[in-house]
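Form predicted alone, single chain, as structure tokens, below.
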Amino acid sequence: MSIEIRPITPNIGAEIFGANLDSESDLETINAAFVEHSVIAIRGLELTPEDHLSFARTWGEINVNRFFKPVDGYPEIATVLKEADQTSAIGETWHTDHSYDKAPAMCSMLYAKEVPDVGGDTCFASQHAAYLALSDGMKRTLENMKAWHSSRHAFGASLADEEAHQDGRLGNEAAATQDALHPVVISHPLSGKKCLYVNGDFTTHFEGWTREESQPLLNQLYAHCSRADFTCRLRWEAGTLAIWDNRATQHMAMNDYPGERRLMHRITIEGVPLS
């Protein structure tokens, strides 16, 4: 069987059908299709945490998540997990991976293990596509800013008392002390192409702009970067490796599979400094 792509949507997103991830061919079209496509979901595969590992390793080095509760006997692979009787789920805003880190994380590799069998999908932003559709005056005003992104506020000591915290799925709150200062409008490191650069999660103020200043605007952006147009939905299966683009992208993890059990198994590789 040959390897098929099938895009989701024009802007964003792709589907990868049997694709031999051990053929250097194959990794290649993988490869440029991520490129393109900024999301792309690898679907019918049987991986054991070590095939996981193995297959992230061909795209560099493994960023261990601070946050995550790890796999049993694998610590550079996190668990993103929602039990039955859990409220709530992990990364259910618009955010963009590690953005808190110096040099945010290229891609997120998300496996699913147990998925229900309606719902709990992700949803992916193209910030490319969300760039594009700027006006000149915006992008003239947004071209030299930046903007401070930071873990604090959402892993640190405040959060303890939230449900994940005390369940055990996220810890180690004193780890949080990431800060990082990046452009507003960054030029993607692989296709070159200017996508923008904040997210709700993560970006706390523009640079030189106070907190209170900065806010309507940052506002204005998160709605305009999570606009209907700029993105796809992957609905999982067990089976499928998904991996995303945090340079190019936001994601949002659903949260509407009440009292059912859904387990995915993410591994993150490092990145490099953003222009």
The other form holds:
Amino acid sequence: MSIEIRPITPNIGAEIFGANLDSESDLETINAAFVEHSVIAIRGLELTPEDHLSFARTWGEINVNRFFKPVDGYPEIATVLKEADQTSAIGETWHTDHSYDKAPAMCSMLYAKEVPDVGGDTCFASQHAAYLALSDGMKRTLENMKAWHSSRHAFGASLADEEAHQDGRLGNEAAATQDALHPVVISHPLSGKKCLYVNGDFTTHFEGWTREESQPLLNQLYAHCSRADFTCRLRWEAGTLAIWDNRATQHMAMNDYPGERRLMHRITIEGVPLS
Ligand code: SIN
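If the one shown is the form predicted alone, what is the structure of the form predicted in complex with succinic acid (SIN)?
And the full complex, kicking off with our chain again.
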């Protein structure tokens, strides 16, 4: 079976079938699809944690998540888990992974181990499409603005997801000390395309503005960032590996499968400072 790329929407996302991760030419095709579609879902894999790690290392250095429970024996792989009796799902609101870091993670690689028969999809939104759809006036307003992002309120003592901290899916609160300032509109490090770069989980305020002053415009941008025509929705199957570009997308895990278990393994890859 030869590799086949099927776009999910014109703006974002592609499924990849028949990929052989040992084939140099398939790896090149996968990489090109990632640059073009920002989110790719490679179907039909059977990855051990070692396979997942060695594939990830071909993309760059691994950026170890500080707060997610690691997979036993694999500190570089984060567990993304919701048990049947748990109510909160990790990542259930729109966000960009690790935007609180000075050099935010380039991409995340999420491998589906156990998924509900129906539900538990992940939604992704193109932040290039979101930027393009802004008015010229708003583009000019945002062009030279920067915003602060922080891990403190999300993973620190205030515990945004209290249940996940109590049941041990999240931890290490004392390490939630990251604050980073990024442009509100970034030039994507690979494509040079402009992308909106604020997200509801980690952005706190605009540089030089108070939080109160920032919130109305941030709320407006968050609503805009996830407009339906910028999004795609990924339906998981066990054995799917999704890779998304954290500089070009936001994502949200659908928490719509009460009473069922969902288990994923996530690796994030180091990125670069954004400009
Ligand atoms: C995440 O936010 O990285 C997890 C997404 C998901 O579980 O679908």
